[in-house]
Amino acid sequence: MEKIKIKINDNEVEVEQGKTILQVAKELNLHIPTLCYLEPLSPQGACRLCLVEDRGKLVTSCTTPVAPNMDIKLDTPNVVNSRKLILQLLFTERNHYCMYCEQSGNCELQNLGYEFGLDHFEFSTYEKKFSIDNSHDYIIMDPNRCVLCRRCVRACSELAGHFVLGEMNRGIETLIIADMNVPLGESSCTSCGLCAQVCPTGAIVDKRSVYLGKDVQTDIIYSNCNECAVGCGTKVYKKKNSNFIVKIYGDMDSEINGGVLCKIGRFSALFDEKPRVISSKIKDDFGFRKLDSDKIMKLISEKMDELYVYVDGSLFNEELELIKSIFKDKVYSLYPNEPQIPSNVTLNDLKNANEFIVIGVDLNREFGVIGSFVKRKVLGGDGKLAVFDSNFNSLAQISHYTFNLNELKDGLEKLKEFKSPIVIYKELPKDIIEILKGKENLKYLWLPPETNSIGLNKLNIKHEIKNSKTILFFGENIEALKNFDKNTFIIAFTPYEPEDLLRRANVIVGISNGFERDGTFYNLDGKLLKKEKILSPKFETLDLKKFLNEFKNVSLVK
């Protein structure tokens, strides 16, 4: 890119050109306070925070493009006077009482409070009143606390895909709405929380952090999702000294989600409320009676030669390479684990393309950082989508075709105009994937079952059910342990402690769930991510990888 010279604060400066004078400040560790503006977001010069002195005239520095012979000064009275007066106007405008406000501390409007010393309101504040939106099960909207940055709005748009968030009326009465003007907890909003994650403020908040603690009394880990195998990047905060989770941010750095996450990863791990297993247990005449990991192992030894270990997606590399190692041959996948066409783009493919044909899956929610890609090319006016569902899909409200899946072939036809599309699939009857086999210009994303069916396939862990007198699991995923013989003997090691299990189980090992344990796990485009362990177990629960090792170890010495 053509460099230029400018001045900034009496300095010459060489710099690219194209570059907004923000950008170049921030290269140059120069600070310009800002609000509205926030990256990735598109830049739209609101909030005037950002205000600078060129040749004497006041621009906004996030919108305005570096040029030849500009001589910026960045904090003149005149600069300083400005933002100082744009900082009273918004204080005042509507409730931004700090000491009643869950986000002090938090909040970004406060801070800039503080950096330019304000201490009092010069203008008549807080003089009408909105109502406060709680419709939202995890979502709270003040329109009291709100700046109209519209970050909220550009995020749910530009990011996310979902376009719900708009805004309404002029000037002061400006309010931000969901859909055409109704209750967010009754709009097309897919949970997806990044609304709360990008406000500066107490406009939008999640319930479930509210006045759990400020980020400076949380330690901030970064780790993977492990809810899908998407994979996306996260900042999980949590409170120092303690064992919970007050939020989780999307990771705006990430390369897989850009920050965007879905309301099972941001919102429904933080809710799970599935029994645990409390403690290790062996079932006889009389019910379950505790059992200690010398026990287990022993068992196991004697039911060695005539057992099969069955295996999930919810285990990490390290284990399933660990049971690998102990059990040989004899271990399989409790569930199908290979794709019935293998993908042939990513994500980053994904992301960039114009035509999706969707077959069987509802992205809004079984993948929905998938339906944000899908959905912001689609929404944005730059996408084709076609749907083929036998039930109901969300998506079909905003496909430009929509058939039942047993009109694939013919609607495959009168999809003329998409040239190449990605055709984005979970799981496929015989019949659609030979109709399939026939096109030569459809491109393929499968979405695997499982977080780590990827991890399983490297491994050479293959889905295949054995008739055996007893079988080892491990994993969260019980479902298919129904289909056994019921004179099976099962061992469960599993965090989660379901009725099935209950009736169907002879003995259940409580092992440790996601968050408190670590380990790598290979996403849809097969990258190697890690897990991090974020809790620490709250119940006896065995540490799956310590068992293993030691389990291994006295096998090797018998």
The other form holds:
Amino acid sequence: MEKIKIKINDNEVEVEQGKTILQVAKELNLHIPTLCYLEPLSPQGACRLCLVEDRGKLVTSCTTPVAPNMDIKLDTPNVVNSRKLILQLLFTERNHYCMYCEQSGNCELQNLGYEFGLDHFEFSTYEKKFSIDNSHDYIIMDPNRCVLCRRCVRACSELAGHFVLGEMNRGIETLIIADMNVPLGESSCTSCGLCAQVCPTGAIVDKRSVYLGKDVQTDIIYSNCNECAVGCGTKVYKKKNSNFIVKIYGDMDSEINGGVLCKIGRFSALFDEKPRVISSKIKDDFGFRKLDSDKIMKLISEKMDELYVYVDGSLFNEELELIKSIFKDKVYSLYPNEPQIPSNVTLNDLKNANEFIVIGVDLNREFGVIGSFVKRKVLGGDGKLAVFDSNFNSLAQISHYTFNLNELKDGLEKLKEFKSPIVIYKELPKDIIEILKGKENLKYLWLPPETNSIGLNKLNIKHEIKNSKTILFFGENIEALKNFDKNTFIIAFTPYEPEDLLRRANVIVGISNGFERDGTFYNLDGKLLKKEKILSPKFETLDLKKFLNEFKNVSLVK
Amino acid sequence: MKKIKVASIWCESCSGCHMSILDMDERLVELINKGLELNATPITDLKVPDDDTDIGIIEGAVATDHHEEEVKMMREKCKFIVAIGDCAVFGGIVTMRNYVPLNELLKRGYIETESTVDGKIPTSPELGKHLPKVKAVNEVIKVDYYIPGCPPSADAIYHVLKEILEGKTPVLTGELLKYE
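Could you switch over to the form predicted in complex with the partner chain, since the one displayed so far is the form predicted alone?
In what comes next, the whole complex appears, and the chain from above leads the way.
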């Protein structure tokens, strides 16, 4: 990039052409207050708070590129007074009484008020009341608190790719709306929650966290989401001195997701109300009896010769390695974990690609962040999408081509304009795979069905169902346990307790769930990611790693 | 030593800001030793301040015609007016009623509340008449200094009074400036 010389606060500096004044100032560690500006989003210049003076003229620093001979002053009386006036206008437009706002203390507008020492309203307030949209399961939209910065609109389209939010009307009457002005709960919103994350005021808040306290009352823990194999970077806000999570934000600096999350990663994990296994127990003729960890070890040792061990992809690498080192070649995966066609593109390739073929998977529902990457290209206008599915697929609404799965062969013929598309798939019937293998111009992105499927592969744990007298199961998804012979003695180490398990397993051992233990896993790119321990275990659950280590020592002694 | 006379009133509010004044504790004595003299205040229970009062402290928003008269009287009798608390400074929580028509509001408050039996809207001529909209004090009279906060901390009030006593212009920054 070509360098040019400009003056900032009377100091001559050399800067790169093409950058904005705000970017340059940030690199020089000079503070310019901003409100509508947010790092990964395109600058809009909506709030005018980042005004600076260039040769006597006020310009918005977030949208003005540096140019030769600029003489920029950041803090002249003219600049400061203009910013104060703008803040006064922002505060008196709509309802910005901090007293009756839950966001008070986390509000960027309020912080700016403090920064500029605003101690009263200069103008009388605008008293029109807009109705609040409470139709969404997780999000409240309150236009009365809106400063019309359009961060939500830009985040929803540029970052999350959903293109749900937009504006209506003009001037002071402007409203942020979903789709064609329908209630948010009835719109095409996928509940990714990014709008609530980027909103600087209390205009878009998520229903759970907003009443649970302020950011200063929480510890922020950076972790990777382990709800699926994408492994998005998250910022988890845990209440200080308590054992609950206030909210989960996408980590804007994460290379994987860049701040975007899906409904599962942001909200579902918080509303997890599945019944937990609260202790260890064994079934006998009279029902369940409590069991301590010594007895469990004894029980397993006794059955050591006749058992097979099954694991699923919810386990972390450390746990899998331990299991593998104890039970050696008797360890199998309960579910298929190998790609039918291996991936030959990475997530970064996907973000930059323009042609997508989605086969047999509803990205909006299962892999929301992958859906975001596809949608922001397709809806953004420079991507082509074809969907093949035998069931309802919500991506079909936006795809250029939609086919039934059994039309795959003819369908692929019709996609002439697709030069080298990326095929996104999870699990497909054998004949479909055969058709795909016959095509040469296709690239593939395999979506592993479980979080740590790749970890299972790396440890060479294969999927194979063998009947034996005793089965030891470690993991979360107990669905396939019912396929075993009725006389099989099943010992299940699992965090959740659905009814099927109660009926089928002979010994149930409660272990911690994903938020209560730490470990590493491989995401679909094969990147090694870390899940941090965020909560302390709530019940008398077993520490799986500790238990396995102890068991290993005991069995070595023997 | 020249005494500085201070008067205070409260209009539409909860009196929390006056509690915050009392919350200065022994620093109130310190201020009095420095020359502060409490004139007409709810604390001294005098209604009308002297004509040569120096500082008039107003708590609460202007919601009735009585409040309007009172704050105008304060303006006439006091050299400086200090609005304390969110209600006086911004209009505060009482401005919530601005979003509902007045007659509906009175009906809901005095007649339709779940616990009310045979309610009626009070009409005594002794009561102030509600203004159509609740106003912040600076929408009625000129205000010289503002202390926002609900309630403002005793530290903030102490800071402002001390600065005035020492002949400086009080400016609230950092922790002293709070909107809630």
